[in-house]
Each structure stands twice: as C-alpha cells, then as structure tokens.
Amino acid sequence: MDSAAINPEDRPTKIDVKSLTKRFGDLLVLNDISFNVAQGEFLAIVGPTGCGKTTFLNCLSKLMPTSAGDIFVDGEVADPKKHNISFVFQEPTCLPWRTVRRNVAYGMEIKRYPKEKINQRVDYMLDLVGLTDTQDLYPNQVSASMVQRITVARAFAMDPDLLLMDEPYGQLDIKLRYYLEDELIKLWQTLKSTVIFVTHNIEEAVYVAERVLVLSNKPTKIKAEVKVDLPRPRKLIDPEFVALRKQVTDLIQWW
C-alpha cells in the first residue's frame, strides 16, 4: 500500500518539534510550540499575517537559532551536517550560471554525494518533473513554471529528512499554481518525503495537505489542528472541501 494513503497517525514519527521558542530581545515571537510530523506526512501551516511563519520555518531549518526548544529528526537533534533538511523559498533560487541539470544536482554536490549517484538521481528527478528535454538550458531560457520545478526537483533530489516549503507558488497565477500543486502532490506520493508547507492561501493548504496546523497571532502558538481526510485528486467544489476551507478560515479570522 502507498504510504501516502496511510493515516499519519499510523505512521512512525519522523519530526518532533519540542517547545520551540524564539525571542528577539523582549519580543516573544514563537511561544513554546510543540508538534509531531509523521514519516511521509504532508503538513500545511497557516496563520494570520505577521504571526511569524517565516521565523518559524527559519528555526525549523536551522537557518536561525531558537531561544529554547529544538527540532528532532528520528529522535536526534536536527543537524544540517547530518540530516538533509531542504528548503524551497518563496522566490525561485535557481543559480543562473548553472544549467537546469546542474541546478538540480547542486545540493547533492554540496553534500559530496558520489558522482554516479548524483547522475542517477538527477536523471530520475528530471524525468519525474518533465525537465529532461530542457536539462542543458539555463534558468533564463525556460518558463516560470519550469524554474519553480527546478527548485522543487533540487529539494526532492536530496531525499530530504524534512522538506520545508515557504509559499513556493505564491508568485504564480492561479491556473499555473494549481498545475504545479498537482505536480507537487504526485512527487510527494512517489518519493514519500516528509513535507511542511507554509502558505497564506487557505484553499491551497486544504488542497495539498493531510493535516493543517493553524497558528495564532504573536506570540505564536498552535491554535488548532485540522485533519484533511479527503480523497485525491481533490475537488474545490466538493462540499466537504468547502466546509474544511471555511473551518480553517474561521479559525484564522477569529484569533
């Protein structure tokens, strides 16, 4: 059975966030946040504007130190030197001097994977995301959707312990965004990665995730957890989808 079809509660815990707290001087931004993410789970996080979602991701990725608490991967304190924590930022981060192929390979080169393994993995990822025919082009020679696919392929190519995504499709038009969201879901189902997806778009969160965490305003805590037990592909006009979207919207509106 596809592990993505198994209830997250029945999968082993992959990520354990314990008492995550972040202060900037006297300003308390993240207030003792704790939650688990199951192996291969797709978790979305939403919250009111200015609640600290980017700070939250920066702490999870170890780009920023926490004031208290920590994140654990398979029971061990997360360590970028040991664990693969991949980050897809809101703005595309392709390296313009590298071809599509060499952009996808970049993270594995940094981690000093064997050359043969890099080539095999890049071939596999390029095929999965439909970039094989454009692998020798440069980012400025391909479309916006391809640039975003390069970024996502590079992150998944690392076989990450945790993949963090910070509104990766927020800059794209609606039609293109839904197309890439469907591609992302197929990638996740195929590669069985553990994903935390942060977005301002409530409809997007309900569309992609198995579970949605709703953050409060600062000092930020987890206000609620909403399970999204809907079949895929999901339909935006499905009454159950509409009800879940309204539930999450109401939780954010009434913080």
The other form holds:
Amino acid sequence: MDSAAINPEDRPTKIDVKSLTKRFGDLLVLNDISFNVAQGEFLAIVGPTGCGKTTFLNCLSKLMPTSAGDIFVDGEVADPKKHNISFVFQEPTCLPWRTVRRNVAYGMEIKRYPKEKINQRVDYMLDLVGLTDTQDLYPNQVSASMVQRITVARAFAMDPDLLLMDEPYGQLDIKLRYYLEDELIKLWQTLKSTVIFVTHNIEEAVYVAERVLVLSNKPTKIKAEVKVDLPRPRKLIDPEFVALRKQVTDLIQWW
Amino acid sequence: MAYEAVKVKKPLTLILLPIISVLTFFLVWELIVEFDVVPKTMLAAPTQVGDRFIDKLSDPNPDGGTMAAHAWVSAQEAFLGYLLSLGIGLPLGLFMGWFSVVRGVARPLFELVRPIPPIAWIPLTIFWFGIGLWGKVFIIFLGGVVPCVINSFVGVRMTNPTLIQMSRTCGASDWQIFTHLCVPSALPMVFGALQIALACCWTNLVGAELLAADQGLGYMITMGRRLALPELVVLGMVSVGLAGALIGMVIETVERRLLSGIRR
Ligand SMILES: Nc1ncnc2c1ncn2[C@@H]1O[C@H](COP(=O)(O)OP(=O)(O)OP(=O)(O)O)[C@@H](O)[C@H]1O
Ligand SMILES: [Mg+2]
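Next up, the form predicted in complex with the partner chain, please; the one we just looked at was the form predicted alone.
Zooming out: every chain and molecule, the one shown earlier first.
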C-alpha cells in the first residue's frame, strides 16, 4: 500500500536547493550542497554526528542565513512568511501554557487562518494522532511521547509546503519510536506533505523514507543518494531492507 | 489517560505547629511586658494593643483619625502607587526584554535611577507634590516599579530560544512572538513581581508616611512615638503587617488559578 503511486522522479519538483553553503567563521560546515525534493516526497537525510544536519535544516528553514546558495519553494526563494515551512525540533517545543488543542492550533493562529478552518483542521489532526481525549490537558500532564506527537500534529496541521524534522524521536525508546514512525508514515500518506527527515539512525531512515541522502563528514557534501523502493509496511527483517540498511551503513563508515 | 492531581495529606502536626508557634510568641510577649522584663514605656503587651485597637475603631483621638480613616488613606496611597508601578513597570520590562530599541533607550536610564532608595526622593517629592496623596503615591511607585521592570525583563529574556525558532519557522512576526510567546512565558516571573512589588510598595508607604503625612498607618506610628504611646506604635505596625500579608495571600490565590497550566 504505497501511497506514492507515481515515482518521485515523475512528480513535479517542490523544493530546489541550489549550492547551499554555510560557514561559521573559518569553519566550512556545508559545502555547496544541491538537490531537489519532489512534491509529496519523503526524504531522509543521514550523516555522522556533528556533520551539520541541524545547521542544514536551520538554513533550509531560514532560521539561519546561508553563506551562499539558496532554497527555492515552487521556484520562489523560500520565505517563512509566505511559505509554510514546519519544523519539528530535536527537543519538544510545546508551549506549556497552551492546552494540547491550542498547541496544535498554534502555527495556524500565527498564520492567521480563519477560526473555523483552524477548528476543523485541529479536530481532524487530533483525531489522526489520537489526541482527542487529551486535547484539554496541558503538555506537562501528558506523557513524553504525546508531547512529541503534539508537535508533529502541529507541524502537519499547517499543511506545510515543506516539513523539516530534526531527529524528532531521538530521545524516545525503541518501541515507542517504531510506533510513532508508523504514525508519521500514516500522516504523510494521508496528508501528502513534502518531508525532509533528519536522523543519525540508519534503520529509521530506511524505514520511513522514499529516498535517503547520505552526508559526508565536514565540510559536508552529499556523498550518496539511495532510493528505497520497498513496499509499505516495511519489515525490518526483510532481506531487501537489510541489504539497503547495510548499503547506507557502509556509505557512512567510509571516511 | 486522564490526569489527576496528586493530593498530599498533611499530617496533623504540620497543621498544629504554626498555630502553636504563633500562640507561644504572643504569650511570651505578653509575659515579658506583664512582668516588666521590658519597661511598659518601651513595649506594649498584646492585650494593650488589642484594647487600643478596639478604642481606635471609633475614637479619632489622640492622633486625629480612627483606625478606618488611617487605613483608608494608606490603602488608597498604596493601591494607586502599586497600580502605577505595575502599569508602567511591567510593560516597560517586557518591552525591554524583547525589543532591542527599547532596551537600548531605557536600560541605562533605569540602571541610573534604580540604586537610589525611594526614601531619598522624599525631599524632592515634597517640593513637587507637597505632603498630600500624590507625593506618597510617587514614592510608592518608585519603590514598586523597580522589581516590576527587573522581573518582567528577566522573564522575557528567559523565553526558550527553541520556541522562538519554532515560531519563526511558522512565519511569526516580532510582535507575534512577543505577544504569543514572550509575554506568556514571562508570566511566572511577572506574578513574582506582583508579590515583590507589593512588599516594596508597602515598605515605602510606611517610610513616606513617617516623614511626610498627616494621616495614614505610618503617620499613626509616628504619632505613637511623639505621644509616647507604645501600644499605638505596635498597633500601627501590626496593621501594616497584617494588611500586607492579606494582600499577598490574595495575589497568590489569583496566581495559582491563572498559572495552573504552567505549574506542575
Ligand atoms: N552557531 C554556531 N557557531 C559556530 N559553529 C557552529 C554553530 N552551530 C553549529 N556549529 C558547528 O557546526 C557543526 C555542525 O553542527 P550541527 O549541530 O549542525 O551538527 P549535527 O549534525 O546536527 O549534530 P548532531 O548529530 O549532534 O545533532 C559542528 O561542528 C558545530 O560545532
Ligand atoms: Mg543536530
């Protein structure tokens, strides 16, 4: 049941990253990176620790100015005020003074969506991630996994042009992670968002993504691109899956 | 997965201890005065203070005002000064925390004025306002405004930077980040300021009234000294203390209601 019926190559380009370069003083972190993301594609990015994955997302989301190069959404220079770029951060980013429901609505309130649309959309998202029963609680009253689901729901609720995820499940235990990864795939299949998912967990990357970009050590370049053309739901013990995982692992270890 | 507050049962001793300690305090005080450990001209016994209190409820003598009249004047001054310090100090501190232009303009001036104790302004205040209501309001305002500015400033500065980044990626403007993020996350500090500022205001009220007044609880204390009536002095002190504690309790209750989500 692969939702992406058409090959990523045949879908229109959504995101165009052109010669993205980032320096911190003398330290060259991102070295002339270019790639495309197709409409509705699920792209994973893996790389060794400290290679600049977070920096990379910060540049993509325009939180940080780039040293050279730029990011285009639908052919226009990316702009958070115009485009919907959602970011799920490494750490949980719930607003403690808002209920679960109002946390999910936050991004849309910032974008000044009409009230009715927000309510509709929030109801829909809460239902999708199974938070309807807890919608009136505050973040400190729900479990850690729910907190991350709130931020994921908030990110998807904005109907993002581009959804950036920075190791969102890095801090959670394995069982929970599998569960949330499945939920993430379900959300992506239902809502057809364009996702860039950063992780240092290779298995996770191969499990969720349609395509995996492997980054090198600093100064970081794209070292390889691996297409993951496996049917879903994927099985971690499927020989093809194991082979792909091994391929990516070997790519990362070559430095 | 409903959340239920955990109720902690207080053991009986924890309830009794404060009561016992307060009762003992008053008893010892009474005995000290009763058996002339301290001469009666220097300290009044609690019972004397109580008698004087009942007296003062209806009798404006010897200091020219009933209890209610003094309390009303003081409450007015304190309330106005307090409101003024909140009304000016909180927004100023919040803006200083987020908008660098406001910080650049206001911070040096604030740091310059801050170390001057409000009481030091009394002479100038008498030149400007006389010894009426507004002079004291001004002194009280000066005392209360400092913690308001500092707390709300620090509260905004402590806003979680990741939350600011998250809002930026949602396309939030500076103003939206200020209102949606900085202000609510500064709220606990702001409520702290309400308490601290109240304490400062109340302290400065008495200070201002000791020096420049013809009515009010502080004035009652001064008159007690001039007329050599220790029980009047103590009555004034106790009233100031009790009223302060009462207002503090009210603020704490309101605070707990409003911040129920943030506090665990
Ligand atoms: N603001 C900054 N100023 C200077 N150097 C920085 C800054 N931010 C990141 N760096 C450097 O850039 C490099 C990449 O950092 P980054 O946080 O992007 O790595 P990462 O791949 O996300 O690491 P991790 O896997 O631990 O999350 C690091 O060597 C770091 O020291
Ligand atoms: Mg990182």
